[in-house]
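Here we start with a single chain on its own, the form predicted alone, put down as structure tokens.
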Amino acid sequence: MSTEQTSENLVGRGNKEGAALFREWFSELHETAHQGGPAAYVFVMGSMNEVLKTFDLPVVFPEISSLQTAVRHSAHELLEVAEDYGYSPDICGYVKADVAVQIRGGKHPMGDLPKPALSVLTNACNTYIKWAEIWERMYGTPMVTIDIPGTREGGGQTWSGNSDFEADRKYVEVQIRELIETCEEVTGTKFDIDKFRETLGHANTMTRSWKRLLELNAARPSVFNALTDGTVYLGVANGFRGTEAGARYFERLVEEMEYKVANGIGQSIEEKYRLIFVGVPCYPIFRRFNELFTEWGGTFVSSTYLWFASGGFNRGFEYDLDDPIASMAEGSLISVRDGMDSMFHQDRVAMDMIDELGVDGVVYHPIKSCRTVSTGLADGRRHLTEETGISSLFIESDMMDRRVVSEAQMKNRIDAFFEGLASRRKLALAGQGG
């Protein structure tokens, strides 16, 4: 096969296949809704998808289905429905969009969503438990809450072999066993430990590939956009976690990116400035939001979103298939804990990436409807600047609500940011010449 044929077959394959899998996922949910079958409602940080897929439960991620309403320009209608129902304009837009979808009988732009037969959540986000309680009130849905111990002090992380870590792992394992019992009751199916091992094996392939994917974007030029392409990859990583289709997708995605690195193939624009994104994207004007950066040659080489919205997949933890339940408890503890740290200590995450990825600037994007992600970003930005001296941008909008998104204001701030980067680069070159 010629180089031209290889390039044509590989470059862009991941986005196409990811979009196809995404449609397949929502088609399955639509079919489940109309057949009246059971489905599990879960969240991205600690979804326990490996357990749920062992029981062949279709899985709904309301964070993902909600953001899709914003990308598809229907979120504003849903937010108004939820607010008319009594929900405050100030609370999470994801929650309100989901509530409106439930009020409308599961009607969603990508197909109908089934009602929850079970909800599974962790304490990784303070909104999760109140959100699941809404489904509990609406449908009488069994709710399983997995309490994942977080980091107790800065720089005080514990690992396997430490007595505190082992106590935490056992605490999580007991809860996973309780989840398995609940799944048996909901589905009427006995837990199959061998099928569980198979599911964990697919998850191992995915997490190994995810870690490699993030490493490959250190290449110059970077091979994927962490903001736009990364959102596609996140959707597959969550929805197909623990499945053969998901494992195969990520193996092929890594193959594509390694080919691009080997052949110096970057993104579709000339890369002038390498950026890190901190926060959640602006989905109501998702494409245009990205263009405000790419028009200046700015590319997002990484994002804290790829860490916490993947549920800590970036850690690359692989399950021990000889002791699967205990190992899943260990992996959940490590991954979810890391996901929480990526939200609450984003300055440390960003600092770790700056030199490794050759970053020129950091973009902070606090949003109105998610205080969990947005609280402390201003302080984190100040600390990052003091420690590294790197240029940064602070722009505010929302992930769902177009009423608080001002493209003109953001453009003014973004243009000024890039003008500063250009000036700084000229001064640096002048100093080298002197």
Second form
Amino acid sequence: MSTEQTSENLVGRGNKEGAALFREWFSELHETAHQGGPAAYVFVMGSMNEVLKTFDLPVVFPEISSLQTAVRHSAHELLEVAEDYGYSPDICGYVKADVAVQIRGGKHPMGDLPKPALSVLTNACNTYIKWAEIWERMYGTPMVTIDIPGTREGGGQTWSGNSDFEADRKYVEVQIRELIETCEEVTGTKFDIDKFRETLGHANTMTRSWKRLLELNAARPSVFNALTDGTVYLGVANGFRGTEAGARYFERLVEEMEYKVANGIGQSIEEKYRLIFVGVPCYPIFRRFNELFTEWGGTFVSSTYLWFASGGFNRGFEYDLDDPIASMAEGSLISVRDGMDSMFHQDRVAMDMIDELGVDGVVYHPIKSCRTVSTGLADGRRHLTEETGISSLFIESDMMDRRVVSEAQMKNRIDAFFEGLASRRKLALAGQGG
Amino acid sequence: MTPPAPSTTATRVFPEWRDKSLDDALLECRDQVESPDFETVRRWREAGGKVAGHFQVAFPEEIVHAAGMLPFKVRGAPVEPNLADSHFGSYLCSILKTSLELALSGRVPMEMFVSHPICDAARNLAAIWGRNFDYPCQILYLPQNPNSAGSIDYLRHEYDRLRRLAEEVSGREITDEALANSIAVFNENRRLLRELYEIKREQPWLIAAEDAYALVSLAGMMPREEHNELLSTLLPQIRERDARPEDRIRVVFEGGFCEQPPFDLIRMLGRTVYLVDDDLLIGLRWLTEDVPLEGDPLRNLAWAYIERSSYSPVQHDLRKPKERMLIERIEGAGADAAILAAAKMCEPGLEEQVTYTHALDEAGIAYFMSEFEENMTSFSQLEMQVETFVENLLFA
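Given the form predicted alone above, what does the protein look like in the form predicted in complex with the partner chain?
Time for the whole complex; same chain goes first.
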């Protein structure tokens, strides 16, 4: 360390640097949109950025650019444009905001977005497939699916050496090799395996740091807000995956959080209730949604979002640089599968988090836009309650569509949830005393 | 393990249609399909049979059939989801809820359940089912990249995994011979279903839309050997019917690949137009040709899924753009128009509707757009709209 570690130069650094990287990223996209050159459209669960960055392809994550329109309160206009075009109010708001951005020639509140030279998607979300089909029709550009088989039955993952796992791994490897061929065709550049090793090395640093970051929030008080800060970290983890800038960012972020843990520096409020968040954030009222919890001393110490929207970075899989393509296949299989597990088997994830992080309550936020994440939440909650008896809150709204976000109704339910938590705590204390 | 399952089963679960006139036999078929109690499945179980429930859309039924089990197509039902409702949130299609209701209410007990990653909602089903039942509840990961050179090898292995599961559940070894026998049974069934659709396309006045639908639907709830007997008996009688063509427009119905429109809706459409082709229960007709009987049966099934199959909004295949496939279906059936339907809250169906409308606009093909839900009971408004649409075409 060249600089002395102090609260002033460390605390809050991750958020500032994350915001700067975000601006840098969108500037690059704006430049590409105006100067030409290929760009890839990808998704957060299995972006294959390690391959794309080997070809120096700028990447657009339409999920991220869409959520930015909600945070910046312009999503509703875009949703209307897409609905006028024919899309139903009942489908994914991310898709509709992106369709509107495309109809408007790439105009986005953070800068112009380039058109896709290719799109890359996994099957982690089926809407990825339908979404990429839209670009395929709009632009006639290649659409590369990386089909990653998930866990077949709750708790039944297979691992290296098992014949079922090997069949899945081989399938993924064939597809990654096919993606490399497509990238060569699109960019006119030969695949450089040494450069690929470099990007994998950076991804290894990032996943190691990501895992450490999540572990550090077991501290009391917790050191970052999984919902708000976590969304910044997710943006960098996705947009800069496999890059030197991404690796450096996360090393420095871990440094910041280790300092906070060592010095007992928590989030900006006094932590009274440690919560986990299951679902996708409410971006139309992003800050206010969080405040509805922090006003009661509730802090989000983790979320399933940090697991699945990082494409399974939490798993901490590190690529074997001596066998890079096969290892990327194995890593993608394990990590993306883990991301899917944290949606479909979220009850298991929540149970682990409750034990590891000392959680007081679970907040479920199913949304209209995302059935991948939301369909199993009510059932998972029932199961979790039966197994653990933990307090939980179930509030439905959306990540994009403010028409189905009722802040007043939310507040009523959140207030009642905290009153319940407070009563439980009193009763528990009385029981201990008595 | 017990010896391999016999190549054909002697169990019969639907005797009501036998020795009856064609009209009465079709009435029995409609009654079976309209009932939410799935009596045929109950009879199968009472005879000691085991049931493998598989959710929409396509499923290699031959594999569980070769284990002596009844493949039951889980396709929802016109029931209130009284027990299932609390297991789901809002903004979801009805079929998820009513399918789980069938299991929770004990209407359809099973020994195993399989769903597929067809859509964001349905791929949650295996996990939900697994939290509520002790029997195996799994996802069969049908390939979503059929264009990859690795897809057939992968699918062959996935089918082998299903074979091992079915052996475990049934307690019976599934030999290649048993599989080949099952494939032969299903090839025959596919041939008969193709013949039924040929009648719909060429002489739609010979069979009412709801009767054709009932005949297809029964395939997913009774032994295929018995279904083959049913079709083999009734199809020649249908061809011999003394019916004359009426002045109706010929329409393709698109949007029934997963959640099924209410039976009365199909009946209503059948009164108004000739439904000359459709994607209703397309999973039962997914393979478009005979599966080869020589060689490795699992590889043959995998090959057929990738290379000789239909299309639907829930499968992406670069060789089969859905809008082009729809236009081919419309042209192949000599249809005048299309009904583009989507189940409420069905993300893939609703998204595809947009593509379809733009493609049909470009091709100058008339269409009528609608949403439906399996539990809807009032059709008067819809019927009026369809009639107006038809009148516009007839008197244009």
